[in-house]
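Only one chain comes next, encoded as structure tokens, the form predicted in complex with the partner chain.
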Amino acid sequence: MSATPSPDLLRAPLVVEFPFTRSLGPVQSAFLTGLRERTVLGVRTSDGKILVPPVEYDPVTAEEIRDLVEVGATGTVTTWAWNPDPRRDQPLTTPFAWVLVRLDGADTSLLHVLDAPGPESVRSAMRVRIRWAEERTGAITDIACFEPHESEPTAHVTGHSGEFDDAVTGIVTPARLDYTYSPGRAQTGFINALAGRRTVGERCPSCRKVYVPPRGACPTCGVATAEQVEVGPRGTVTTYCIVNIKARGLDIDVPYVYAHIALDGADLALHGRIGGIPYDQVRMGLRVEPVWTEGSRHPDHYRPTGEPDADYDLYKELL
């Protein structure tokens, strides 16, 4: 492996983005709503522990527990991190503490954060209690964050039947990761390549098999694959499907052919759809040429070269 990239490597911006959507459970329905209402539930297991964020199942016996219990809005740091440089999505933008806390009345801790002027004013054991959040839904950031407050611990809890109006019964957890896309060496080449309107593989050292798309590896023979050749620019309809559905973005009317197509000298087929010619009368061993429109990074189409079919026995190993 080199340390230093090579100048020309192709780089992108990849975002990766999802709505983690999760159904509850009777106790985090009751723990969500229960935030949004301003009530702190905790659930108490068969040897009269009460957990805070409370579970459905017992963490040492696994049994289904469902007594649940109101708790304090105050409670005790058990530890601290004072975290200098908040990340974005976190909860506060200026410096803050992430805090395990045991709220008063609970046997067990919840992590948040703790909005506090600087670490010389956090310690374990500290008072805190919690700020809501104006706007609250159901969700633990319905707890804006600690803040400090000095009152005196107490165990008391009182029970409660984890019943509100509307209660929350799903939540969606948006997550979205940043990333810095680079294709690597292989792919790189081809992509360039496409640039020029060209198309090239590589082949095994091994088994001569020319690839396109290139990955680097022969996945027959396990080796790397350097060796550049540029493959097409006709091929062969190896094999092809008729599409019926049209697809939410795409200009381009229904039925149309996608195929398999190998391209002239190449050992792999490659995906496109096939134009310039009635979708029933797309055949095995078709005859095609890519179609470039501008300012396009690869072939808009295929569509044939008007040339006979290809013998069945020339791309039977392709299909």
Partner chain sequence: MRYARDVAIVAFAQTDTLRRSDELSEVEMVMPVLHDVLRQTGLRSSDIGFTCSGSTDYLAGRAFSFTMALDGVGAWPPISESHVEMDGAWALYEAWVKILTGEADTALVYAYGKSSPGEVRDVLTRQLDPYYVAPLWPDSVALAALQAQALIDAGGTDEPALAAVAARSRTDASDNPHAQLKGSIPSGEYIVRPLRRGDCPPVGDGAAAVILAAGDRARDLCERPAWIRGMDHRIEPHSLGVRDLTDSPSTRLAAGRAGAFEAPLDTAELHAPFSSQEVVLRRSLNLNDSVRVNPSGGALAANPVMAAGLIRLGEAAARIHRGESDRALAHATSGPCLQQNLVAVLEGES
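Complement to the form predicted in complex with the partner chain: the form predicted alone:
Below you will find a single chain and nothing else.
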């Protein structure tokens, strides 16, 4: 048991993604269905302003608004920013400008992209028009982008019922976040030790408690921890629950037991699945040991050791 130099920090790319599904009210349904039909709709507020994209409630009075109008497919750039390095799933694969475009007849601006050869060709007040996507489904991506277009602005708008055949009533938007995760110094040591089938924690220099997994600081004393301590491999079930709902993507038959396990020498219990014993025979105080599978970086589950159950007084402070 001794302080060890900090290992090189682990880093790994992670992705969080999920489909976001939402239903559409009458205004958003009309707006997106209109895009599918190459028609841009806005909404008129109580003070006569035309909002594009439309909203369902008046930003001044908070009352519902349904007064739909059709605006132009040409407009004026009000502000912009050049994007020299498009990322995955952005509207264009080549460098482009993010632009706010006030469409003719509208009083607000729509955020989209402008296909331009370079930043020197983009300016505020430049005139643009919509380039429609070849295949349109009722989404903001039905506007493929804006493109430069010399024309005179017009304030003309026409009323619109918002009624279309086969209206779009809901959308599914994929949400995705790519990022690089680093677990930090303490957990890097913990993960590296697991690769050698060892479990290490860190001891607080003040209260002398050993935390597993380590967080790099004592949550009680608020001081940094650095002394690595190997614990386990055996431990004691301090509390548990029986899982009756099969998790998606998890190849474990239900019911099974998930438990808090205080490894020998640790002052904090960690989580683990209990196997090798009927679920209804798992109990507090059960002595367990890890079961590793080939190539795994963590125990697959914990199984009974056959030792007598631990005395409650030995683990009651770890519940």
